[in-house]
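Take a look at this one chain, the form predicted on its own, written out in structure tokens.
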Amino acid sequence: MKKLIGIAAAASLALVLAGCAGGDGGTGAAEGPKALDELVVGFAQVGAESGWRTANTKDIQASFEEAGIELKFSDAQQKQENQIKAIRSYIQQGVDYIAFSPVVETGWDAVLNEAKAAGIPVVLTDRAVDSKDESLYVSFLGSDFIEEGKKAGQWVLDEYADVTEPVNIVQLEGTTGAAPAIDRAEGFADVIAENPNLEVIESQTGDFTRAGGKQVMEAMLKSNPDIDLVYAHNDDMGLGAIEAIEAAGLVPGQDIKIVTVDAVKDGMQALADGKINFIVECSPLLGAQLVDIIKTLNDGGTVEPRIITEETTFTQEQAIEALPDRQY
């Protein structure tokens, strides 16, 4: 009878041990939902490089204040290792869930793993990670980054339909290694490839930053004076490109034609006021979804690996238009 209480003992002894080791991967799963005031998430930012990312991080923060979750937000200033430092921080406090846009695509196997094996879903947001495991991500939200670049490249290809002679197209890219950069990239490159005179004669990294693209173009205008386009992947780099433009005695919008992504305020304003021709939208709001998607989760439902955001593109009359009731 001792030895059958004792064994008694013990497995109750590795349930409560089991119990406190997280099994049902911090959901709340083997308990039934938490509720949203219990929750906490860890989200880790790339920074505050632009616009559209501070946009977005006070989207992100907004929507979980609403929602009563717990948001634990970190901010990278554009480092990898500052963003794996966080996501570890995040899994040793024992977060229910983490949440981060990469700051490049490479790289994350490892730290992804710790947080698989501590059982804590992770969401990726806005850009993506290239990675063969795709178990160690529950879902990927965000924008067709490849789409986007399409869109931009379209645009260059109806404009320049008529044209028999050379189009020197410069293009500004975000930071290198980013999904954005290089999706925008590729995307752009396939469509403009119908038309052979359309040409990027150089490409360099403005890293997706205002005084980035200034320099970048700066440094441009003087080795090739004939540009007739500039490609920027998003709207601070373009912005930074219209004040060398200007500096250097050509007028943005007419001399050199200017194409960006994003759609922030700033840009938008360009682009209403001419000194930009053509934005592709990417949206930063994309709080609620992701907070949908913890819900979800939380509730013990599935999501769809891979959600993608709607969004558009606008020329000067659009954007005016819009102008009045942007959100950012």
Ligand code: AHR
Contents of the next structure:
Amino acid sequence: MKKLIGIAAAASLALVLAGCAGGDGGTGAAEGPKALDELVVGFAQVGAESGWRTANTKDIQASFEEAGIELKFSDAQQKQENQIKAIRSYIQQGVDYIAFSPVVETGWDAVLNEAKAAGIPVVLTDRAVDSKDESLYVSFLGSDFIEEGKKAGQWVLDEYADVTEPVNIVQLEGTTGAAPAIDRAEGFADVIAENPNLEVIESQTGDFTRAGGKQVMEAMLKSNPDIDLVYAHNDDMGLGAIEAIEAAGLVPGQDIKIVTVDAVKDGMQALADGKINFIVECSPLLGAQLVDIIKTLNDGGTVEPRIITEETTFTQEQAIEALPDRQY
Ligand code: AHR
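Any chance you could show the form predicted in complex with the ligand after that form predicted on its own?
Following is the full complex, with the preceding chain placed first.
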């Protein structure tokens, strides 16, 4: 684990340890708490690349509205320079807190130091940054992506436990340099390494989009006639792969098995329909916990530096059962 190791905590609002800090502890509450309707939070979102992202944006906006806290929102269209610009603009506007989901892991120290110099606490949501200086952010709220990759790998390991021939796996990676792309690949590779028959024969980025997944899968099908399984780093790329597989006259879920991460409604429907074989959940519902972190900091409390989201996995039967109540 590169960052913030070993501070795992189950996701819950109770993670927040209100009232523990002496002074402002970098929380920005030195002058005493502000009324919630006076607080301003700037949120720099990655983009709108996937169903997961859309659900995450909706949940964050709805949670702040419900809490009566002003949220300034920007969409970086998956470009780091746009996110840096948005953060600089929040610093200039003198917001009380900044939250963001970094499009890629590296390259944040300069802008985060600017936020620190301006006394604006930063909360990372969903994705981590790769920085040696952990004082640049107050907390990182989000999934354990390595664990997600391991869960995907474990399903593959079990599914092919009795197979004695090579299993050809292709991987549809998320955005190059993004924490979930790096970590989901790492967790998966670690687990499947236990069986030498399981081989990732090709791995390409589909940038977490459906169109990207489709395009990459089309090319992979042309260059590899014997693909047994697709491991897609999110549902959207898996759904794009389904389109490419069907267009090639093959049956997704049967001729080529598919494992994805996220469990958004469209992915769950494809799992229920037997076109995807297994989904590892990644929850986009981070809004309530983020609001709670902001409230605690505003009250002069401290928060855990790492808050891990609770998640599960879905088989076809479990997807059929869960679908009617799925919120996103
Ligand atoms: O960072 C979370 C990932 O980003 C989701 O798995 C993916 O769908 C999104 O684009």
